[in-house]
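Heads up, the chain below is alone and in the form predicted alone; it's given as structure tokens.
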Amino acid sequence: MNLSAIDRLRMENALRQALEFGELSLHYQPQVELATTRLLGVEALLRWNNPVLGNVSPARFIPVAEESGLIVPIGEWVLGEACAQARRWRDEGIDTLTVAVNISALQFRRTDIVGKVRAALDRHAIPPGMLELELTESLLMHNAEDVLRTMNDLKALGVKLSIDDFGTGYSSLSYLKRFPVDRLKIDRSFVHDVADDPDDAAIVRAIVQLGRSLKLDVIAEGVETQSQLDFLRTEGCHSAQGFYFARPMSVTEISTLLQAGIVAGGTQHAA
């Protein structure tokens, strides 16, 4: 236990310096329209390369950032950097792209998230529709009235809102008709065995049908195989992301795909 506590403290201290020393970066994973393989957008994913620790897995450092509260300044950096990159892409003529950014519960509750988003949009002069904020289900369940007001204010700015990891939280269907949501994101845990597990297949099918009934786009994450893709296409899922299309890429790597506008799909991108 002592070793674990020391390791956590060491990582927290290193993470505090990561922003100052420029150790954080964003990679981007394509989001693809299944009917056309057209590239609709990208999700911004945080990466940390520390001189001592090396490339630290997000699964390892994100929980530390959340527990320590560092996720708030880090989240603000991610928002600003994603908007800055969207501006650069727009200057290159790529102006129909949506850039999705994850917003933590702490960042949503502890800061003036509406003011932060407005400032980032203004600073980088991008259309609000280029930015999508991904919120977790659990966030929507607490202080629902306050959350609803904040979400309405965000929608008034013109940004898009999606529910990340849909189906893994509290999944109260009542909030879907109250909250101004644009998209549901099916969690990878359901997608993984969707072609072989009847229960996962039933859940994914139900989410897709729910989204269609409520006029919400549905995107599946974690797509890795042709059989998963075939199932999602058959059920009418709107879009997907995952290693089948491409791993998260650096800005330089993904810019080539963005210029083409179409992701070929297949194992050539999963290597």
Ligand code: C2E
Given for the second form:
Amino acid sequence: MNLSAIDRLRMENALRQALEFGELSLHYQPQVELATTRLLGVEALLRWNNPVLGNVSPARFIPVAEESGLIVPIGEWVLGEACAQARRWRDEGIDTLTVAVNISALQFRRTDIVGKVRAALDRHAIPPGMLELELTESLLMHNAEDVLRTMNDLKALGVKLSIDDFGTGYSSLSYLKRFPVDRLKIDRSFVHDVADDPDDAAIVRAIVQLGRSLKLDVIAEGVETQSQLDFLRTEGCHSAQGFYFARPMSVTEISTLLQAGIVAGGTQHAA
Ligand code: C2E
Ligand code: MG
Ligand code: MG
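Can I get the form predicted together with the named molecule as well, since the one above is the form predicted alone?
Once more the chain from above appears, this time first in line as the rest of the complex follows.
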């Protein structure tokens, strides 16, 4: 991110008021089971629309939110909003869906994340298994004992845990055995060239096999093409998420898909 100090400050000030002024919203991107093209879940992705800055991409504002600590109140809002939406979907009879929420390292380490998650589940009366928390690999690398304790407490609540952007951190694989993780999300940088680059193909294959050996679900991120999908299917990857199936969508846009339970792109192109 190449923001000048001024731009950064301007963004931080605007972000400070974003919650209060109702400028934040969540979009949801479908996650699809490859064997059936059934819609398994959605990932909640933060969107920020500011009257002056316009639509700011998370890649630009999440780092600012993290460095300024604003990610703490924002992350709490995301958690509450995603749980409220999960409740609304349940009320509409959609009850097999998992809603995944990204949790930043700061939010995980500096706040009572277990208490916050418990409170959000209680407030919206959603079954804990409907909520998945996406943690990054780098988070697991430091203070492993504290992180392990928190993860165990979160698991005890009944929520699912996944490792986002898997393969991009430089961590020891031994934590995978120890940490109560349910699934790995293969980083989209590996998926991008999987059909053409033998090294990326080897990495993706290895992650799928690792997941199988450790009995973890594996989901591929950033699937955009039929050839990427074909590769993932052949390797037995469990599920996928990406523009090939659907972009992140507003609640209104995604509701038709959710009612149908099947992602059209996947059915159409199913092998
Ligand atoms: P992420 O959690 O790895 O989310 C996946 C990103 O990949 C999303 O970008 C999504 O729009 C994008 N994506 C999905 N399918 C495709 C595809 O087929 N091709 C390509 N090129 N991209 C695809 P987005 O929404 O811009 O979010 C970027 C990152 O910002 C997220 O990466 C996550 O790390 C962070 N983020 C987003 N929302 C939140 C949030 O509520 N809390 C926190 N802490 N971080 C968030
Ligand atoms: Mg994510
Ligand atoms: Mg990711």
